[in-house]
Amino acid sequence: MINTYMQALGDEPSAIRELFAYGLQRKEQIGADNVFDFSLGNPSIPAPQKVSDLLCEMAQLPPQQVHGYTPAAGLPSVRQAIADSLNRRFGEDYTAGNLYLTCGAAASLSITLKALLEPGDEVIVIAPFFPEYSVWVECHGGTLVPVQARPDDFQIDVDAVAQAITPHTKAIILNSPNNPVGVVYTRPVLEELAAMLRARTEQTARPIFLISDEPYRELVYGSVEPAWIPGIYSNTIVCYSWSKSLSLPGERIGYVLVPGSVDGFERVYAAVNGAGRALGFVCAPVMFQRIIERCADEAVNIAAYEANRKALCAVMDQAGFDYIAPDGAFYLWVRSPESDAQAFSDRAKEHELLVVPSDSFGVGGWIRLGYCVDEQVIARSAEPFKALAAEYGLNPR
């Protein structure tokens, strides 16, 4: 009577969303100041003033200009503005014809996977990874193949990726800066990966695509600069969203970039358009298409995230927890003092600390803390974290 796979997805709980919902309930019960919710990656920095100004300006335009349909792939002028921005930043020569506008990075990834995958194809992901990758890959007929990152620094283990490649491997999803760890993949590691993939392609005459999932590209700290992956490996398709770079997660605006260097570019770009059509992802939100046309080079001021990052690391140091210092995004990856991350997350709840266990990210023994929160949440969480650490006999560093 119904698609039982879809029913199972609807019934399957999301650890992150369930924790967030629990937090809302606890805030109603005991007050928001007494709950320390690090569960959700919801940007807490306002969008740039230019975005707000343009929203007011758009409201005065004739309705058909901001609420009417556009071409399925998006307005040509908007796509060209984005291409021009990428060309300025990365020394490329993209045009509007390389871009397909989407309802955020989730739609971009779903469209790209739908465009590429055939029955029996495999997609490698680097664990830990964003949980929805498994849903999108499987929904479009593929098989997810997790490969563990290097355990010391969570960079890509290129040898392990090479061993995981089979005749059925169609693509590898990369997410840098990474959710949940915050690591930025280094250029030497990416170059090593690209060289290995080129060698495999020469042997098999079957291209392996890199799908670069980049919603956190602009959220990096210090001197760190994420590499432009299409400049390293020609068969790269970029999936992007302005959810984080402009703090617009609820507006669902992003793109798929298919560089002209991709093998069979015309066929791949046509498949992206076809996948958007098949999935109903046509004509991305028009008002925000027009805003992006004039904000393609804008970004939020990440100083608050950088301050939160420093403050939360200090809280972890004072409590005695081990963690991976993040180079980007707004997550802190903390080692659980017991192997069962879910049990540790449950115990943290007793201190009103809401932390996401690592199991849904494809690894065990860690937790993720989202520090896109008010600075006072971090400050007030110091004593609860110390109390939790004391229960495990941890010593401050």
Given for the second form:
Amino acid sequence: MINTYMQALGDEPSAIRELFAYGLQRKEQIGADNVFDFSLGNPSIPAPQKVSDLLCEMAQLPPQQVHGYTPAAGLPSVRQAIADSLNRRFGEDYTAGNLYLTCGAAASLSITLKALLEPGDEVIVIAPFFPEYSVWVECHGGTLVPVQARPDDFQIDVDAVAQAITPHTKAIILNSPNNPVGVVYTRPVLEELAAMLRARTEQTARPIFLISDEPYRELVYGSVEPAWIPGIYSNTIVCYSWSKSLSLPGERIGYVLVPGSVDGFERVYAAVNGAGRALGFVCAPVMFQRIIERCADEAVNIAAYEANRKALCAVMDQAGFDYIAPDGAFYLWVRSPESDAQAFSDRAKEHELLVVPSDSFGVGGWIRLGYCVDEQVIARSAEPFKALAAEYGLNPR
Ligand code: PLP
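Compare with the form predicted on its own: the form predicted in complex with pyridoxal-5'-phosphate:
Okay, now the whole complex, with that chain kicking things off.
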């Protein structure tokens, strides 16, 4: 009668959404200042002033220019402006014809997987991973193959990836800077991965694509610079959005980049257009296409995230929790003092601390804290975190 897989997806509870809903309810009961919600990845830094100024300017344009259809892949001038910006930054020679504009990174990934996958294809993901990967891979006929990251630093375990490759492997999804860990993959690790993939491809004559999911590309701290992955492995397709880099997650704007160096470029780019058409992801929001044309080189000032990162790490040190020091994104990955992360998250709730158990990301034993929050939330959470740590007998570091 209906697609039962879709029904099950719609009915499936989401740990993150449930925590967030619980937090809203709890704030009503005991006051917003007494609940410490680290559950969501919703940017807390406002979009740059230039975006608001351009919005006012857009309102003066003829309605058809800001409300009308554009070509399915997006306005050529907008795609060219994005290509020019990438070329300036990464020394490439992309054109409008390498880009397909989308409704955010979610659409970019869904389109890319739909474009690449044939029934029975396998897609490797590095665990812990963004939970929606499993939905998109499975919906487009593929099988998800999680490979654990290295346990000490959560970089890619290249030997483990090599072992997971089979004749059915079509693609590997990478996400750097990473949600949920905050790790940024180093150039040597990416080069090692690329060399292994090139050797494999030569043996089998079947290309393996890297799909680089990069919504956090501009969110890096200190002197860390994320490597430009298509410059390391030519068979890379980039899925990007301005959801985090311009704090515009509700505006739904992003792109798929298919570099000319991708194996069978013309067929792949045609398949991306076909997948966009099949999924109804055509003509990304036009007002924001035009805004991006003028903001292609902009990003939010991440000073507030950097301060939050430092403050939250200090809170963890004072309480005695172990964590992975993040180089990017806005998440802190903290070791659960008991192996059951869900049980630990439930216990944290008793202190009004809302933290996401790692099971949602395909691994056990950790929790994720989103520090895209008001600085006061972090400051006020210090005592409850200490009290929680004391229940587990942890000592300040
Ligand atoms: N990929 C990762 C790793 C994310 O964390 C997110 C959103 O949080 C997305 C993709 C989806 O991004 P968008 O909101 O641009 O669709």
